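There is one chain below, alone, in structure tokens, taken in the form predicted alone.
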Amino acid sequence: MHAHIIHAHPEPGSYNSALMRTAETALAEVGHTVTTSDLYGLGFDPVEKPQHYIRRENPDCFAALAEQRHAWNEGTLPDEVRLEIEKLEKADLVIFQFPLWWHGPPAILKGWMDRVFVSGGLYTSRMRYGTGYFRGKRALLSVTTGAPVHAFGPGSRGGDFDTMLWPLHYSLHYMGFDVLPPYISYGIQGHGYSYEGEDSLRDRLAGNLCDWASYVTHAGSLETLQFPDWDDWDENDQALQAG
């Protein structure tokens, strides 16, 4: 199996930076590759704009789908997309792997989401979900939070994961990955923020990464997450009555 890790955070000496390596190691141990992407080491730019387009279909207004399927089509996509997507054209597992700011992903890895799943190229109007263009890969999200495990869950004041998460797994069925579920890395604590001792807290964060190098070795055999498909759906996109 080949791996390829999308790593989203801005420090080198992080726990992501530490949850990615033990990943690195534990998937070579058991005779898998693996590649990385460091968005924020690459200096990638998370923002679609006309300037990334050599060659516009229309210089007057910028439609930045129009403009990513008139790039794969023209063979002139910006290089920084063309080599992330040839990583994941290798890979038979994509990691995510960042921490939860705001809710949701750090503005880099949603704007890698934005420039990297090229219109036209990767998705067209029947080449998604089931019929995806990753239809056979498999995508899992490594994601660290401060708050410990028990403010997290419905109605709770650190959120649902499964609410939270949601769109990125989706976006992820849509490109027709299977998903796994996700590894959550809670109390990742620090500046200023603190649920237990000095103690405690490293020997907790050692485990969970033995943890995690677990889960992920095990990846290939894991359950997928399930979501509605091209089945799913009346004529009106809208779910079929059971029955």
Contents of the next structure:
Number of protein chains: 2
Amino acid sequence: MHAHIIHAHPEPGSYNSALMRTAETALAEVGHTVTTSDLYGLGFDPVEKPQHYIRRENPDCFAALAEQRHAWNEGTLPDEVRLEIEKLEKADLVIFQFPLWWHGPPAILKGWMDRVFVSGGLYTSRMRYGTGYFRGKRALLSVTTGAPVHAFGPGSRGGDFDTMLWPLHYSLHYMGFDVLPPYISYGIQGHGYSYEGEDSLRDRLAGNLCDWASYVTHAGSLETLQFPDWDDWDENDQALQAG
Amino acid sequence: MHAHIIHAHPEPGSYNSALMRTAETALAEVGHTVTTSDLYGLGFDPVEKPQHYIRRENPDCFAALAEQRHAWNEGTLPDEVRLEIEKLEKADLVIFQFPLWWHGPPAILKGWMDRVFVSGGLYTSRMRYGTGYFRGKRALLSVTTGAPVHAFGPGSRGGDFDTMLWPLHYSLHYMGFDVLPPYISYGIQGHGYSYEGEDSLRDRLAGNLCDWASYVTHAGSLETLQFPDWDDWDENDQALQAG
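Output block for the form predicted in complex with another copy of the chain, input the form predicted alone:
Now the complete complex, all chains and molecules, led by this one.
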């Protein structure tokens, strides 16, 4: 199996980076190959904008989806987008490693999706969901949050992770990925922010890295999440059971 | 009433920009004042990163929340963040105008939240939700999507807007805003992408601008969405009715 990790944290000494390296090592130890895209390290520009398109279909009015399709057809996609697509194409498993910021991914990761999932190239009206470009590949979110585990759940203070991660999960499903249950690392606190003693925190963080190593090495066989697909919708895109 | 519009679309000739100008005009016509933050026009950098912090609390290891708190306390927040906060402080109503990209906001808007909602300054463990910094102010998402209205709903192909917008709405609730029901403009298609004839599209888009103008001028009196708040949680942050 070949795994590719999309890493979205600004600090190499962070716990997110430790999780990324743990996955690299654990996957390599069981014989898999691993590549990474360190979005901060790459200086990836997450802002989809006209300046990325050197030969515009319409120089007078910028429509992102139309220019993506045009650049795909003409072979003029920006290099940093083309390289990301090549890395995804080689992977059986794609892991997204990021901290939860404002109930979602950091902007650098959101914009990676805005730019890399190219309209007209990696998806069309017929090539999406179960017929998506990346069908047969698996995707997995590894998310850190500062709040403790008990803060989360439906109606709870921190909110419910199923809802919180739905936009990301459903976007991966749209692209054809089989989506694994996310791995959440709770209570990841910087110095002076901790809910617990330093010894307890250190032990818990170390234990969590071991759990993550075990989880990620089983990613090829774990049961995937279920999302609605073509067979579940009528000709008006509505859920069949609701009709 | 003073309204502030956060605008997140790269093209001045887009329908999103028409919605933004429509809100400006409609609000001014009924006697309100309006300011805007055109994030693309400003060249707003959505990537939270060490380079934004000139006098670091910890130069060796970048922790975003700790550096935000430190910069707030020291008065060294980046100018572009400080200016955004000043504009929010003056507003009674904050409108977010953006296209739905991958079931969420464009990266430039996501990163506006990552950077402008400053930890330790605009929120603390006690100053959030009903006790949030922006309590008493109203927030409203105005979202465009290419898919037609019938594509949306629970289990439907496009997904459910309540779920899709939850991360944004709950983040605004976290900051103390009263959140209005979102205004969704469906079937906003670029040239050659339309589900319908050009005449029908033109009429529908024009009618939608009128509906939006009416909606936004009533934003001060519309009933707001309900989200869980301090009284709904036990001491472990769990929903009381679930305990």
